[in-house]
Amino acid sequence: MIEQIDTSLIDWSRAQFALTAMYHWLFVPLTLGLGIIMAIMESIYVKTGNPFWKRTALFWIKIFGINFAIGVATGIILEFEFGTNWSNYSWFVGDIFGAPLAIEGIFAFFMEATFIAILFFGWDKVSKRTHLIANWLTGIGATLSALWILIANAWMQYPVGMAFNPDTVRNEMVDFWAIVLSPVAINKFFHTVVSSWIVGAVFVVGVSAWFLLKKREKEFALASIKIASIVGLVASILTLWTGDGSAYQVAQKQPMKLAAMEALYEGGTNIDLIAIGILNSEKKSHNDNIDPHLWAIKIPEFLSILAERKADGYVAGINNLIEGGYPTEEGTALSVEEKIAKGKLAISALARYRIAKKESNQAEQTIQRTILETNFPYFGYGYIKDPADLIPNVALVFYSFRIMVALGVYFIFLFAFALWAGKKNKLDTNRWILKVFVASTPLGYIASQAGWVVAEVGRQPWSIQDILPTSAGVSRLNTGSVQLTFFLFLILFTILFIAEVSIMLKEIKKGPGVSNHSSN
């Protein structure tokens, strides 16, 4: 059985995992973004034979390599933490969650490792086309690695394709393709990958603008801005589209997350979407009758359209989700108290089933297994002590969502403007434009991190939606040990981050220079 553990241990374990994940995600989106850009540049080189494009591709491949190496290091630590800090979670769902991670490991350490070796050391040893294929396959390998990680994460948000085995107290995979082709997984994959292209595009535009400000490498910088802006604009539009799909999935599968994204406490039909707003810090409880918003600019009925694809669609607020009683496709929604009761019944039935098994009481086993299977969809609620624990950090989710969306819209205008300015030959003559491009470089990272805050903080307190809260998934460790490793990781990751930034800045200052490779 999975038992409740000290809350300070849970908080520190969550903090350590969040620290590792957020540092890791500083490197992954740039890897995915640069991967597509540098492959396009080398494709132009192979097609035209112009050594300029080889020199351009070489520069960005070098930056890609620096970033890739640090990303691998943090990613390995992140996967280890499932075993060290979340062993109950790993035991409970390892049969399911482990499969995507194992496949990801094959792609990461075999496919990527093979082709990245050709990418960096094969310029003078293989043909142009072979090297180009290695370039594309390196990026594809990184994307496929992300695919399996995102499938695993999507399963945590929407667990499907599984059955609970009371004999082993583990969830077991029964439908691999249901997990892989889950609508949540598909939307999450495309939304995350194309938004990562934005990070790479903004980075390339910012670095290239710096060269123009320094009056260096004009041809290289203008060409890089053009390619990156095309990729970025396409990616920004696709991100807007996939984001809509992701929001719809959240509305259908994780309504509490959607309610937190909008700070919506009282739902209904024809619900407006808050475009811009400020929350009321005086609101301390979901049922204190204080208006959650100080002010807000709203888009009429758009949240209902977003969530239900119709203006009069019903959207549940936080209070509705806790109190229940609103209409759903299955009937009337249960209250949290009713779900908690069913969860406790499932946990109790599991315990009684195991006792009956030890006593070889087949009839009692059948009875308790039926009770368990009937109530298992609410299993995790049996560990919830207070209905208010099901409400995530509303302010953090609300503001993170708006930062992500606002920056997404900003990037559309940024890339469109960069293409227009490049066509009008205004890029290298307007320093304020270039300064805006340089200043925009970190915004891609901010938007990407904000997206993950919405996704992960918004689903709290669940490590697996409705099935396992974080309080029941953590390892039985000494809190002091987790605190110590938290600060050790903080120091280590900060050093790695500073080292990566220093090395990249050094290479950027050198510039593309002259290729030392022959035109094989």
The other form holds:
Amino acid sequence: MIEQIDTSLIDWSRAQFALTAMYHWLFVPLTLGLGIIMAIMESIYVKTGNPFWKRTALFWIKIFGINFAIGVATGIILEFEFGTNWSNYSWFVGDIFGAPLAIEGIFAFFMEATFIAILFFGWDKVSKRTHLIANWLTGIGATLSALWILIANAWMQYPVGMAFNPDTVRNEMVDFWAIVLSPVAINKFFHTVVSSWIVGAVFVVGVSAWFLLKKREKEFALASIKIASIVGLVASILTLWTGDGSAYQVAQKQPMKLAAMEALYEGGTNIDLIAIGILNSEKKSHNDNIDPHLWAIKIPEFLSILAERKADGYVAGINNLIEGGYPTEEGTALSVEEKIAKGKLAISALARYRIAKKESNQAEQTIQRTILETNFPYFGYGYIKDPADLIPNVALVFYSFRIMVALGVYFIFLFAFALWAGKKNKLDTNRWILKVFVASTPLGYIASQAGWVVAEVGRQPWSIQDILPTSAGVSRLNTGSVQLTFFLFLILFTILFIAEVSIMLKEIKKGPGVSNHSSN
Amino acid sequence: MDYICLQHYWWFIISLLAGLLVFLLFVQGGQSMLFSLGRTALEQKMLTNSTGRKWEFTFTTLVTFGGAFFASFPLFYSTSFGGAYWLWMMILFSFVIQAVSYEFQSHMGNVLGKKTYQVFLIINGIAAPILLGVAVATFFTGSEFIVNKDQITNITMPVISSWTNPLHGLEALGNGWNLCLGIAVFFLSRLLALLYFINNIDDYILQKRFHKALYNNTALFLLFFLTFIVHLFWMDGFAVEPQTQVVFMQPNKYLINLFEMPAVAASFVIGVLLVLGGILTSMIKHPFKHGIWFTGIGTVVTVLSLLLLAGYNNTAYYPSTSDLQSSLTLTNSSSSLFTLETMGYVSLFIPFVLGYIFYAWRAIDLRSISAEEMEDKNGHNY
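Now show the form predicted in complex with its partner chain, given that the preceding structure was the form predicted on its own.
First the chain shown before, then all remaining chains and molecules of the complex.
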């Protein structure tokens, strides 16, 4: 019998979840982004009666369908992996975490599955208006799906609306609306959904630019670029705004993640934000006194403004968070060693409470329960062996954050320029611009993936912030089993991904065939 | 509703979802007969498009079944999925390859070729019903696991659920009674598919094949289903002492449950009669196209009743053969009162969801699938 969790089991379980999530997230943002663009196109068709818009919408619906199938395929694994690979997690917080998943199934998945059937097969079976409603409801279903899973994800980053029950040995929901309306959840939802619109918009602009380069489907391509650019520009500005909100929430709720995003080891007041930087690979440990940055361009005091909304706001660095002692709203921050001690106290109080309960020792139960409740905010620290385990992969988070932000800013210019050039009738004549648009197509995906790397790698080692580290949430399996399924998923998803891209390229090459009929 | 009522209510919802899932496995049943019923490319296309317009409902019901189980009985989610790892992984793999196959098979550039995706559909068509049937059978036959909630306080090994069989779920396939139910579900899915095709495909030659195939599949379904049912009512079951929550073996527990819950007994009998009625009427009366609805509703009611027998009347619904007291019951595995109440409000919207599914289903199936529709190049056909 295993008496200690094999660390390689934790790593492989994390790798499998990351693999599945990253593959899944290749397809979801395009579903969300194309969803709104094709719904707008069909709305114009229904309003104007011009069949050009129907054929334009049809082309993007076809692309949507190809992408949707593989998104669904990768999505089912994610839901069940919470049970298969994170079984302890599933019990420890399932009372809270399961609800959004169930609501997602009942409200969002069925809405998507039902109305996508009408969207694909209902053109000559329902009225134009009903079909349009089905189109919008398919997109709304996908968005609702995102809402509930992001609420669940946000709760892991900022656990609220719950209380620990020592009798059932789990966290239990006590305030549903606190979970649904938590500021982290709201910000995460808007930031993720509107940034997904960007992915869809960049994709449509890129594909349409390719048609213009090939001197094909001009009317279709210009109309598609116009709609995608409007959606993309609005989404880019909203993403900038919600991104700021997300960073503020991270600063308040997950200061270690913020410190990793900036590779900030020594905090303080009036802290600069690193706009562009290169990390020093010589730095191996948080306390080796080596400068973490080789080179950096900084924006003065901006990190303090971003994190605390004031130039002289205090921002904790990695070392401050490890060593504690800096001022907080509650007083003075504890060191990680102190938090580990409190976490161990909470865990041992739980053990003693359970023994006292079996012995029907009411007085002891009361004492241990009080100790447990007092120290429960640090419960997860009890499983941490070394304070350094609390530092996520700084380089990965640092660079991912910069890639995401840089591309986000780039997209604002891209869409603004596309709109301006379209208005001035300069789009189809400037081949280099069109080439830039085509080359930008994968950038939306890169930005989106980078965003998730920041969010998920940045919160390690926690599966539930401060309450449960990933090491304590894992299933009791052989590492070999997880390795095998990891490689099976890797092979399967890679083949399917190649097939999806190949099908899409064929469909794009085939084209919508709109221009031949555009006078209809 | 008090806590116990809510636990029973949510077990009812889970059982209902399981019933709907088994009914919707007609998609898989149809896939498993793709080559045996469809002998030309056009016939295969009609079959594929018939089930292909419904596959997402099966898929979504499976996902919702999982989500609802997670929300209402998280200890099951934790113990079964994390323990019977390979059984669930095989089920999931089969659904992953299904999800892309309908859309990808007819597109140029699909890398693997149309035949591969058709084979994927057949694999899913055979594997999913059998494996799901095996998984459900373990609700009666038991699994090898231990649950120890105190383990969470062991900081080097805090995992509370441990599977004691190193095969991690594969051992369920070695139990003849599990396989018996799995094979029964497989043949049920095929005969449901045949009844659905009879309802949905307008083709004289195919209709003749559907009716012919109904006989063998019905006979084999009845053989395996009745064998399992006779065994189920004969076997010892996992009973729970209501006061102490101690689990013990009780002879003929599931038969006793049937007698002690007359409403469940009645629904079981009605369900079985509806299943048989839909099949027999379709065999005898030509052209009778509504057999799918009788047999479909009968399937939902029968599966619902069987799962109520597994969980109601002081029964451990997910028994452990390694440690009886680790068995999962409605009481020891459910979510908190607050969560069940909250989810109870959510469940009130289910009729609304069923309403728009009914509308969409009807709209899509208003016209039967025909060769002419399949040859229409402007339509979205698989």
